[in-house]
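Only one chain comes next, encoded as structure tokens, the form predicted alone.
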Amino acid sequence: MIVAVGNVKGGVGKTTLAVNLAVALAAQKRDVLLIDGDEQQTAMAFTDLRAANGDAGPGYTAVSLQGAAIRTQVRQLTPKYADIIIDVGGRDTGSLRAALTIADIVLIPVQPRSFDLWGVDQTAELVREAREINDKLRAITVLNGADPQGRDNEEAAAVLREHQSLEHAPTWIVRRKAFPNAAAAGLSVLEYDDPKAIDEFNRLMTFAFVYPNDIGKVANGNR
């Protein structure tokens, strides 16, 4: 499975989702490659921290690739890995376009804010263009950094459901301290003691993938 995590809007939590996906899939004893396609190299920084803090290493392989190299290298590397996660930066870049042409799934994290919602239209157009080459591409919007309560989440979800070319994940990732706190320690949220965050992420994984049904069972310290 090749999964891109991208949106033309920055600051929506793409890297957080990408690294958590990589750790979660690796916990299923799958060979996982994480590609950092963002110039800021945040996914690589997280991987370095995870490797330094754990005795067994990060649990997955990570490389940095940009632009068209994502397409060419992924085609060569696909037979070697069960899953490839591609984290691409928050702009309309060659890296994002290349990832969309080879991905099975693109997860599009969106925060419940007007500017973020407006950016989905542009991302949806890139998905439409990519499907002219990659007709198997499944595009899923994910309400990420959702408010703990209030009407903004449901109003934002209603807007996202209007995009007929995009699926909308039925579970929301709420803005919780568990995500930055876990990342600061080089951990996935699934390795952090926050049952609500674990449940939300597990629900997203169950919706997006058919095989990781036990992903929420990853416990703190099982590295």
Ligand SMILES: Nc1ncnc2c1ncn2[C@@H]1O[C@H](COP(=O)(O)OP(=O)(O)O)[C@@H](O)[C@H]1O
Second form
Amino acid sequence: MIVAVGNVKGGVGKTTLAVNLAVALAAQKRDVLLIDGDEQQTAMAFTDLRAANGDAGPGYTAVSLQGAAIRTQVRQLTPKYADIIIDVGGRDTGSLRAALTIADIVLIPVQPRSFDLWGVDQTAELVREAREINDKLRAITVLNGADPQGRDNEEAAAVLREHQSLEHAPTWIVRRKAFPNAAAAGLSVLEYDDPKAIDEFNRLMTFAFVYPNDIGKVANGNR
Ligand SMILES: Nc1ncnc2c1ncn2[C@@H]1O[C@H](COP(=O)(O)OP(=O)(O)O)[C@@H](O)[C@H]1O
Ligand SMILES: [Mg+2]
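Switching from the form predicted alone: structure of the form predicted together with this ligand?
Next comes the full complex, and the chain you just saw is listed first.
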């Protein structure tokens, strides 16, 4: 399975979802490749930190690739891995376009704020273009950094559901300290003690992928 995590907007949680996804799938004993498509290399930095914290390594393989190289390299690497996760960062849409032409699924994290909602139109347009050559592409918007309460989440979800060409994940990932705190320790939220964050992340995994829905917290097995 090739999963791109992308949005033309920055700071929406692409890297956060991508690294958590890589750890979650690796915890299922799957061979996972994480591609850091962002020149800022945040996913690589997370992986280095994770590797430095344990003896067994990060649990997955990570490489840094940008632009058209994503497409050519993934074609070659597909037979070697069960799953390839692409953190498609950067303001340049070249990496995003390349990733969308080869992905099975694109997860589009969106924050429930108006500017972020408007940016989804541009991402949806890139999805439409990519489907001309990649008609299997599933595109899923997911609210990330959602408010713990209030009406904004539901209003944002209603706007996202209007996009006929995009699925909308029926689960919100709320803004929780567990995400930055876990990342700062080189951990996934699944390895961190916040049952609500774990539950929300698992619900997203279950909606987007064939994934056991009772996984709960995963053992921090590497260290
Ligand atoms: N659900 C969340 N709750 C709290 N903080 C989050 C959440 N998702 C992301 N963040 C934080 O928001 C910031 C931007 O997230 P990041 O994954 O780097 O976004 P992007 O890769 O899209 O630029 C980071 O500091 C990250 O820890
Ligand atoms: Mg990022």
